[in-house]
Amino acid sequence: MLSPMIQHVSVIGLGKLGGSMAAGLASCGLNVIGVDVNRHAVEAVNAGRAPVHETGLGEMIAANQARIRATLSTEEAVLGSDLSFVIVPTPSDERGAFTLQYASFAFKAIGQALKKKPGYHVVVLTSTVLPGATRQGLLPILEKESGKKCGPDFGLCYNPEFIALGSVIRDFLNPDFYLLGQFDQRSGDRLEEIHHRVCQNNAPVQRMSLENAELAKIAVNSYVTMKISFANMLADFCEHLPGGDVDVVSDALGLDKRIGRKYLTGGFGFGGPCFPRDNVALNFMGQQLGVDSRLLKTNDDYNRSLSKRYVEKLQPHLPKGVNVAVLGLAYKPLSHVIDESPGIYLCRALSEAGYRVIGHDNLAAANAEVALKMSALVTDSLDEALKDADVVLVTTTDKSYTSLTADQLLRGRPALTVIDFWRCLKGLAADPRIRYVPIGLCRDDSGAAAGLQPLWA
């Protein structure tokens, strides 16, 4: 006998991913109950507003308000739904592992609710964890608190998402693939049913054990970070080749189906709330299990060294005592997040090297001001950032930077140095008033040719 189609789901945790998932699920016709410990987030959703800042979230919640409500009560949400997504923080500890403090709290509340629920319910962990955490760390909590057994009485799955801040809703509805770790066939079937109703691009579903899915999640992110670091190394190589251009080289590599072009744009290091910590966590796992994971540690060390290395490498373009403007403090464009941001690290490295630094970001200025209070001035006014700058460093491809003209940068001054990490202002190279320094492009063909001679002579 087929199970009835799921119509009611709950989302426990209404942060950037949880809030966006709730809105995305509702937009596909499901009735959604959101849960959060933050009363303001609950009130926002019930008023048809976004609980957090994320592209398109407010509009999608408002458009689907009839199918979304929020509560402070996990019990209410579990009793009123057939499947619960759990999306709570799993912060890194001092070892690099992911802690289960918030997940354990959520699973305890879910287990207590399951004790009162007569029917079958599927619990889906979406938060990133290390292998073994779902089955060994969290499942026992559900069984203890509910007095029930996983399998016959309730289901359990691990279902992480691969999203980027700023495009969470789009990524959730249009994934490359759907990673589904299942306790058993029944729980996996119920979760896959939800996927087919929500997915807009017919993405494939990869079903596997809980542990394989937990490993696959952090492995994907760790692999991407190595690709980014490889591209940054290529950019360095290209600066030493006559006519060297990392974009030309990357375009060629990207045509190879074994490699692909995504994340192969050399420029600056990786950052954000996921990539660095997932790479560190996988290395921690390797150390604990006796797996040789030095590759991951080397990648992390390389990435963290970039800011200081760039300051050293760019010394000829950074005379002592000059005012340096760093444009881009979030870890990526269109974000207010500064977690592990290369722009933040660069400001600190410049300050330690003795430069006067002013940082600018349209969205992340408030967060960056706290992080850089001992290292740099921070402003959300581009005019203020450029006013007294002798050298301008462009660290993200925010449209407000990529559209800058020579006159807007110069502001009546006779000369200016622009260091462009992403080669997004190549037109400036033709202006004699600007000393344009693109990362990943050769600027001295004759010197580069001489440097190559020992390789073949």
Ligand SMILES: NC(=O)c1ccc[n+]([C@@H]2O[C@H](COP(=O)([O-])OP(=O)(O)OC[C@H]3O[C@@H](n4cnc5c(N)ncnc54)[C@H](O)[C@@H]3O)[C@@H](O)[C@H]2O)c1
Given for the second form:
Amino acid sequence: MLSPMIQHVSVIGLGKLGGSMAAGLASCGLNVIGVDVNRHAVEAVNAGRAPVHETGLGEMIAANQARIRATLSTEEAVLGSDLSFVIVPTPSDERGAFTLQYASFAFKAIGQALKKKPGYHVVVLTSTVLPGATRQGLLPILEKESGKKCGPDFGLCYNPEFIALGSVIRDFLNPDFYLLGQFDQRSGDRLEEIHHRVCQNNAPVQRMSLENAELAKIAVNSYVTMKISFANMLADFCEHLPGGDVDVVSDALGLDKRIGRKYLTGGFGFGGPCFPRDNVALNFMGQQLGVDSRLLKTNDDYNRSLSKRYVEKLQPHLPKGVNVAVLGLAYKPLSHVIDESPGIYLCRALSEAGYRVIGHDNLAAANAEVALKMSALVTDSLDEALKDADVVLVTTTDKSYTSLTADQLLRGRPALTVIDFWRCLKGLAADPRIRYVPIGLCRDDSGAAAGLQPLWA
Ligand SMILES: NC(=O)c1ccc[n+]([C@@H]2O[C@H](COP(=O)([O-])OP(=O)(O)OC[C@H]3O[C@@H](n4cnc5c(N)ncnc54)[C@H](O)[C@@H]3O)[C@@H](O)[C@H]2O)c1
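What does the same protein look like in the form predicted in complex with this ligand, given that the last one was the form predicted alone?
Below, the chain from earlier opens the complete complex, with every other chain and molecule after it.
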């Protein structure tokens, strides 16, 4: 007999990902009960406000208030829905693995609720975990607490999302593909039904075992970071070739269908709450299992070395004692997130090398101030950041930086050095008052030619 369509879902964890998922699910007509241990998040959702800062989230929750409510009680949410997404933190531990402490706590509460629930329920883990975590680490908690069996009594899936902060809702509703790890066919069928209700772009569904899906999730992120590092290495090569231009090279590479252009814009390293730690975690897993995962370790080491390496490489443009302004402290434009941010690492590396550093960010200044309190001044005022600067380093493609003119940068001073990681201020090169230093472009053709000569002697 066909099961009736699912109308009620719960979302456990209303943070950066879960908050947007709850709103997205409700916007597609599902009735959503959100759960969080943080009472402020619950209150915000019940008042029709966003529990976290994310593009369009407040508006979407307000527009769908009739179909979203939130509670502190996991039991209430499980009893009132047919399927629960779990999106709680899985922070990295000192070994680089993802801890399950929050997920275990959530699964314990779900298991206790399942004990009281007569019907079938599907539990879907969305948090990022290492392969084996869903079946080996969390399933036993559900069975122990509920006294029931996975399969006949309840279902279990692993269903991560591939989203970027700042476009979480759009990415959730329009994924490239839908990664669905299933304990069994029945669990997967129920989850796929939700996907077809929610997905706006007809994205293909990849169904597989829990373990394959867990590996596929972190493999995607790790692979993308390798592309970024590869492009950064190409940028370095280009600086050593007469006329070298990483954008020209990357555009050519990008036309090869096996490669593609995305994430090949050489410039600065990768950061944020997912990329670096997924890479580290997969390497940890490799070591545990006897898999040779040096590729991942090398990638991580290379990325972490970039800030110091740039400070050394850029010495000719950074005379001792100059004031340095770093524009861009979040790990990407339009974000307040500074986790593993290249801009933050660059400020620290400059400070360690003895420079007076002031960092600027429109959105991330408050977070950065705490992280940089021993190394740099931090401001959200461009005026303040630029007023005493001798050298300006632009680390993100934030519009407020890419639109800067020479006069706005100079502020009446006769000269200034601008180091541009993403080549977004190329027009400055023509201004005699600006010493323009683009990363990834050859800045000295004859020096580069001389450097090549011994290879062909
Ligand atoms: N943020 C991203 O870009 C992103 C992308 C892909 C995957 N993920 C993964 O999703 C997971 C969550 O990430 P996030 O960024 O949304 O985290 P977050 O810290 O922003 O949100 C997690 C929320 O879960 C709540 N919570 C913790 N324990 C709970 C419990 N037992 N019951 C109910 N609520 C609980 C917290 O109070 C918080 O509001 C992580 O595993 C992360 O790796 C995040």
